[in-house]
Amino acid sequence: MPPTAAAGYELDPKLPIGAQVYGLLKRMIIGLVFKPNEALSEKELALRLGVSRTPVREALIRLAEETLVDVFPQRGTIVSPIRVAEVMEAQFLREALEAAVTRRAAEQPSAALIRDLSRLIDDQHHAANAGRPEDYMPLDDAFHRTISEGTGMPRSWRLIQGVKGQMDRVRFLSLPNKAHLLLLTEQHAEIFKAIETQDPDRAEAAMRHHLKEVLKTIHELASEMPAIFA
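This sequence as a structure, only the one chain, the form predicted together with a further copy of the same chain:
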């Protein structure tokens, strides 16, 4: 049994290893496979993933920039606890960025953007009715990413990705059910309609409303499970 099996994930040796490790660790942190405050050592991760410490270290540095892990020099690295203030700041910054991008998208939407968003919402309806949150998440990402990149602002998506990790951990905790997935899809549809009809005010407002969903649950979660919060 190869050491990689211990983690339950595999890496393709032909693709850049550092990037793969980064993506893998990020998914495991957001999916709470690695719990907040859990220790993560370079050496042990390298062993379990079957790679050397170098790409693991580089992945941890990138994750530290997103504050998904906290690195303490010469002492150790841990999965960062969920800090309420930090989640709220992430939400605030994401809303500022994505409201601006969505507004611009609605000013001059390309035909390709309209087409892509429309298809994604169809897919989301299916995934939501199937009631499988793990299938829905990639489609949710794709929707927001498409707005950014389809409006000629690829960097905005990179910035959004950098802050949304904090929010995604909270979303994962609240375990969205089928009804919630359908609600999110409805909000996506509202954003889409505003873009399609070239109504910037309505598009911005719809996106702001959509992004405030996380705030509804965070405070009760913080009191329910104090162990994983800061």
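Rather than the form predicted together with a further copy of the same chain that you just supplied, could I have the structure of the form predicted on its own?
For this one, just the chain is written down, with no partner chains and no other molecules.
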């Protein structure tokens, strides 16, 4: 199978192709390689990725369920605009779930969880100070995923993944701002300190405060780039 020409990614023929195609297309939508309101051709995507049309079709169905694409009977598949209402709903759902998970994490954190979170915050500091936003978003996700997995609730992160796609596009747009990356890192550090010191009230409050950050930026971004927001 030839390597994909899509944004430098390659598909590994040794791994399930369907999952890779879905993950790749999702990253390209979140990273604005595919712009909001851009038409997506199942045939052209299959050729571009070097795969059959079946995994592309299945990936687009999943992305439609996550509201990252819209499917119209006569027009085909369109990358959805960033809908402010859906971002706010996703934020509400994510905060409700992650605040509870973080509270649980702070009640009795394992040594491995403390070690892993500390390392991730160090990595985030380095990425933010070096001005490497492309490295920061995976580290951000890893921090939140590690809390869920380290608390014995990995499915909670999988549920969050299914609703936060619209949020992620807003997050991506804010990444080039170094001051914003440093602020997010400090908020992560506050969450970490609360977990480390086994303070559930502080941990929950810090996570809720952190996850509301997207609400502070979305309206500003929408006014600056109205063509990609709805």
